[in-house]
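Below you'll find only one chain, the form predicted alone, shown as structure tokens.
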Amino acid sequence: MSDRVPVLKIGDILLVSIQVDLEDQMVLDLQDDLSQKIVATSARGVVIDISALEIVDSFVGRMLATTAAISRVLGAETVVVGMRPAVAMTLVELGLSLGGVRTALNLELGLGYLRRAQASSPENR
């Protein structure tokens, strides 16, 4: 059995903190766990914290974009937080712009963005 990345609930936001290098099966499990948790909790936002990742490759970059797309289809906006400068440079060099994925420097800013986005949503007016 492979290790699983925990998905924590903070209000109507889910927090995914990636603390280890991701293997293929862990990514598939994470996408499945996260999508199920979005539906089960009616989450409206997802924060993926990658501050522990020192390096990324094209696989991890695609995983972030795919996970954000899955979340968006299920009604939850995704913010990737904690990206190190070297990680950002690597993603750009690999040609992975993470289109459609919002980023923030840290968890506090990411949560703040999602809360502001939810407050200005037409559903909350």
The other form holds:
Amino acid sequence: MSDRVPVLKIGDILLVSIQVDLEDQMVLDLQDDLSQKIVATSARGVVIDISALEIVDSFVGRMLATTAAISRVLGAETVVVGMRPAVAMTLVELGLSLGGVRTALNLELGLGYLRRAQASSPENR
Amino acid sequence: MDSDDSKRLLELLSARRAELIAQWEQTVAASLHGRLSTVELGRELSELYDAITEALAAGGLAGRGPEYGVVRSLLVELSRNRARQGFTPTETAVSVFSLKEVLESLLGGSVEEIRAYLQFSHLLDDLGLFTVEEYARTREEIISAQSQQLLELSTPVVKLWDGVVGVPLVGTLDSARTQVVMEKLLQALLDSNSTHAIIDITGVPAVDTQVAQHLLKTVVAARMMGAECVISGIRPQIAQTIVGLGIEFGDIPTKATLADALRHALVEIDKAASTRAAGLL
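Can you swap the form predicted alone for the form predicted together with its partner chain?
Let us now look at the entire complex, which starts with that chain.
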């Protein structure tokens, strides 16, 4: 029995703030919840905040890339925000570059990026 | 037996204290060629002399024993000072060994005296070795502190503009330095809330595949935190080498000069700002 990571809705953006170190089951649950919620709320963007994470292993690293790919398929863009320097260095050493995942320094910049991206997308013109 | 010897020594040392210290000071001063003031030397040696006499009085001729704690700490101080002032190990150890010479000239012919002298000489040998050990340790400390300093000095991260930090790299990049550069750059990005970083390699003498690999790692790490990197300061010679070696920088923008890179970063920031100014955020 493990906890679930909450997925919060702000307008048409979903916010996932990861506060505790992730176990593998939680990661899988999160992927499940998130894709359900994107469909249910027809969200246009997803922000995953990992500023509280001190350790990101290759499994979680891959999960971030997979989640980004899943949301893109469902029509929402993902921004990973608040990665710590130590985490970035670890991921580089592990050979993961999170290619294809948008990143931002903090939540504010991430939200700003998503809003701009939506505003400039052809559907909203 | 041992205590007999040390008692005899003690008598000799305390009876002719002033004379012995003066002679000792003279011998040491001669070996140091006047590079240390006689006042300072005199103070050091008389403190040491008294400490040795006290230790002898407490009994024991074992230089590493508990009675010699004071003597050892004085010697530590002495060798540290000598090491910092740039004296050689010989010049440091001679401060201890020359006490033997001084004592030798006062020696009578009796067997007991000679035996006592030999015991004392063993003790001084031990203390001399201790001095050299301490000297070496201090030099090690100085060297490691300097290399640490060099590492920190050679990797500054400077703020160039609001939202732009610069890393002027000087010297060859190895994995240890890359680690330090990466750490400092990422922390600076976070602290200054910067979205752009410029890595200037004007001061890097040569770029080979290894160095390029290190640069790429740094850029990828910065990207994962959400900041864009520009590599600048690529000299014509380096550009030729990079192409010759077939190094690919992928989609990382590279510029010839720091000015070009800064302009590039400012244009990018301006793009983001203008959309924000249009009331979208």
